[in-house]
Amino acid sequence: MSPVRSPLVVRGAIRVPGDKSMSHRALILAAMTNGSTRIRDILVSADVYATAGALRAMGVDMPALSADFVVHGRGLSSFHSPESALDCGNSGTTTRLLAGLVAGLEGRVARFEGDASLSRRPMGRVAVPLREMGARIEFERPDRHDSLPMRVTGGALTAITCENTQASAQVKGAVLLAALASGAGVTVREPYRSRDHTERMLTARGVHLIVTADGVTMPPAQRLAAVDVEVPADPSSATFLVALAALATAGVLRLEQVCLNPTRTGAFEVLERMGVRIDREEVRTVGGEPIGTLVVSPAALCATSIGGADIPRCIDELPILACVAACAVGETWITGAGELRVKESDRIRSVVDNLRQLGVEVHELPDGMRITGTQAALTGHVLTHGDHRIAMAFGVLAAMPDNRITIDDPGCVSVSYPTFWRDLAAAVDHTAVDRTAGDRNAGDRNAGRPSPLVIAIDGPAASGKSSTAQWVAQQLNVHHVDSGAFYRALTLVALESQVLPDQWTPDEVMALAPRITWRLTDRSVLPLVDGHVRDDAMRDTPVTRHVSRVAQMAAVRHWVNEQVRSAGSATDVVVDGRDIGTAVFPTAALKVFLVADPWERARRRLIQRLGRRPNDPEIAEETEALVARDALDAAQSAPARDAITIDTTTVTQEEQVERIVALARAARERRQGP
């Protein structure tokens, strides 16, 4: 007899972020064009920031990324060799597409670098056709492995017919961009048709292409016209929420303005084979791409086989399809997906190991896996290896009631879907879940509860927010998030940029934001700079002196708030910082606003900083500085209307922590119901 699982109800309408593949290409084609291109709804994520930063380094006038901006392209002649290596972060798309562009720019040279994950991924597949066309590609590792660092020298390219043994939109795009930049003709053939965004976007810009069932030909001497771009919602990102709805027991979920390009809808078709009902409404064509609204209803899921022509159309979605298969009736086979081994992680090994750890019967194949579905509750800890697709796939399983799943690095979703945890929580009908779940999840962290507990602690500078919040989090056995640490991390990288603080602009500071990510530890959410903890440097005097300047920037505040919301949507948290209870978490279960006499706040800060008892003149000077900062921060220092104010002037920290913990436990009991 199958176990009876607690219900999961979905509801609402969500527009997931803009398509990642199209966002990269929109920036690159706008930069290559001689004219102005308006770009709307681009994906603002770490990968796309990497492409924008690389283009800036090559002389492109690239503005800060936002929901609506204009790129003033100055044509191919404006590109120059970058003065330093192009940092591609974790983005294989950035690396391969821009390698193609540089290869077609005669006399330009660029060195490509990336993070540890990207530096393990093979680049030989793009190097082979580019070399055949006449570019010079050099791999710099001592073992001559075809991975980063890689140096590309552009040349006078010649026409070739590229016979790809694997269907790869990145290789195809790189070859087409190289040919376009150099004026050469090219033909690319593939065993299966890969994503065709490059072809569609080139055609929309006046480039003549001959598209056949097995490839594409671009005649020589083509020119680009400037065309405005509206980036539709990413179908790869949408698949995770489609999967959530498929695994639900009731409700309907609408996903709006999703790209329905037939080379991208393979995952939806696989899910439909498994029994999911996906209706397509309001379908229309925008910029040469079909888009529409997906209406998804839960289903009784059955196993299927995924292979052959399916694979290039759902390669990025295979981890979440595997997780859905783990809950389906029967045995699902995934074959022909060897490319998964050279993604951000070895996704075959990652998925297999994590499913096994959760209690799923799964067998690893050289090019895929065999999964036997189960209706049992799943319990365990997921290792993402910093791979955003792994984190999101298992995040969907973690959202199912009865499952007890923790995820080691939920912050890595910023690569492609920065608001994933918030959208995942929004897709669940919390009221329906709370009515039936009772107190099953009490005390668990990131354990299948779709609406994590948030305790917001606010107050003026030096009111004791951070130390109090850290102690409260320990008492409640949840994670602590210091929002101020994100401001400090961004201030630190701004100071290291060698630009004088009085010359900082929001665009310049935000261009550095992709260097900062976050990760869960046992007790806290830590911001990382270039993947490393830099806490001492972040707390040092230069950062303290200039952090207010950075915090006043609206774009920075928006970015920090998104990081904090993402963490608070991934796990139970105690969050401290400015405007936490008003702008960041207006629906937090508990909001506390700490106040204290400025003299007492100054005294506490100096004890912490100096490690000794300060004298009155020192306290007076520090008091003046705090009052001045209070004036600067006034707009962010007001308590929420439903916040509980605690004056800490005459109470010990232990006493204030006890009060907040008691309030938090009461708030948690109210959320869980009788």
Given for the second form:
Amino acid sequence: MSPVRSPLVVRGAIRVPGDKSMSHRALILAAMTNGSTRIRDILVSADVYATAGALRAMGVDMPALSADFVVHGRGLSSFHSPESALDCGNSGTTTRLLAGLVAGLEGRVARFEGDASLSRRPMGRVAVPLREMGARIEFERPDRHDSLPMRVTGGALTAITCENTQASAQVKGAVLLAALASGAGVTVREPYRSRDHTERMLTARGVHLIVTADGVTMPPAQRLAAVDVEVPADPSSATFLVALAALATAGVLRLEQVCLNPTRTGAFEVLERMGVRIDREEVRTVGGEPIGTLVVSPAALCATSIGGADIPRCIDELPILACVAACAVGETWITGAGELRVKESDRIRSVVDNLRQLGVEVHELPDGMRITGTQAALTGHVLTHGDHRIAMAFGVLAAMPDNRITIDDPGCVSVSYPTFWRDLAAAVDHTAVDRTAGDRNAGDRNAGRPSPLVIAIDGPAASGKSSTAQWVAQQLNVHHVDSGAFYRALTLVALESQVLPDQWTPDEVMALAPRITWRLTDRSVLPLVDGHVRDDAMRDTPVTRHVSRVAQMAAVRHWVNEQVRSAGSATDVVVDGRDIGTAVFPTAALKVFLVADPWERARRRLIQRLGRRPNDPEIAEETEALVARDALDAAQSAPARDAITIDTTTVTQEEQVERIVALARAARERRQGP
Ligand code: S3P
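Next up, the form predicted together with ligand S3P in place of the form predicted alone?
Following is the full complex, with the preceding chain placed first.
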């Protein structure tokens, strides 16, 4: 007999962020066009920033990415060879599409670099056709003949017929962009049609293409017209929430404005085969792409087989489909998906290893896997290998109330879906869960597990927020988030950029933000710079001197708040900082506002700064400075209406921590119900 599952109720309407594939292409085509392109709802994520940054480095006047901006393209003549290597981060699409573009720009040379994951991925697949067309492609590592770093030298290209054996949209896109840039014609043939955004966007810009069942031909000497872009919601990102709804026990979830291009909807069809009901509403065409709202409700899930022509249409969604299959009745087979081995991680190995150690029976195949679904609760720690789609796939399983799953690197979702943890939490109807859990399973503490616990600690300057929060987090055995560390990390990269601090603009500083990600350590949420811990440099005097300049920028504050929210949606946290209980976590389980007499705050701050007991005139001077600062901060530092104010003037830090820990434990008990 299968165990009774605790209730998971989904609700509401969510528009997931813009489509990643279209976002890259929108930027590249806008830069290649002579004219202005307005781009709306682009995906603002690390991968897309990599493309924007690379285009900037080649001379394109690319503004900071936002929900609505205009690229004033100056055509192909505006591109020059970048002075230093193009940093493609984690993004295969950036690398391959831009390798194509540079290959078609005669006389331009660019060196491509990436992070450890991207540096393991095969680039020979673009090198082969681009060389055949006449470009020069060199790989620098003697031990690996087709991986980054890669040097591309553009040439006067000639027409070829490219046999795209892997049905790769990145290869097809690279070859089309190379041909377009050099005025050559080209034919690309593929065994199955890969996603066709490049073709649709080129057609919309007046480029003549001949599309047949087995490929596409582009005649030579084509011009690009300027066409505005509205990027629809990414179907690959939407699939995680569709899967959550499929795995729920009740409710309905609406996913709005999702791109329904038939080369991208394979995962929805696989889920329908497994029994999920997905209604498509308000379907219309925008910018040559069908878009619509998906209405999804839970289902009794059965196993299926995924292979052949399905694969290119759901390649990015296979990790989450495998996780859904782990909860379906029967054996699901995934075959013909060898490509998964060369994605951001070896996704066959990552999925198999993680499912297996959660207790699922799964068999690894060279080109896929066989999964035997189970109704049992899953428990364990997931290793993402820094792969965003592995983090999100297992994040969905972690949201199921009976499962006890932790994820090593939830911050890596910033590659394609920075607001994932928040959207995941928003899709669950916690009030309905609490009610049903109470009715059905009174006494079962695990029933209807609520979203992560957030304890918010706020207060004026020098009120001891940070040290208190750190201590409280330690006592509660949850993660500490120091929002100030994000400001410091961003200040550090700004200081390391070419621009002098007094010339920093919010746009310039924000253009650096994608270099900051975060990772969970045992105790805290740690901001990383380019994937590395830079704690010492972040605490150093130059950063301390300039951090307030960065922290005053509204766009930066918004960005830091997003990072902190994202961490607080992924794991239980104690967060300290300004606005935490009001703007950042208005629904935190416990909000504490620390206050203390200005004289006492001044005294404590000076002891910390000077390492000795200050004298009265020193304290008086510092008090004056603090009072002035309080007046400036007044608007930002107001306590939330439901905050508990603790006056720490006459209590020791130990007593104050003890009190907050007791309040936090009570808040946790309340959330877990009877
Ligand atoms: C993409 C194509 C696919 C996909 C990737 C994005 C694109 O890769 O997996 O996430 O935007 O062209 P391949 O072209 O390697 O199949």
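In this text, the rigid core denotes the largest set of C-alpha atoms whose superposition between the two forms falls within 1.5 Å. Everything quoted here is computed from the prediction, not taken from an experiment. Residue numbers count along the first chain shown, from 1.
Colleague: Taking the rigid core as reference, does residue 460 move its C-alpha 2 Å or further between these two forms?
Modeller: Yes: residue 460 shifts by at least 2 Å between these two forms.
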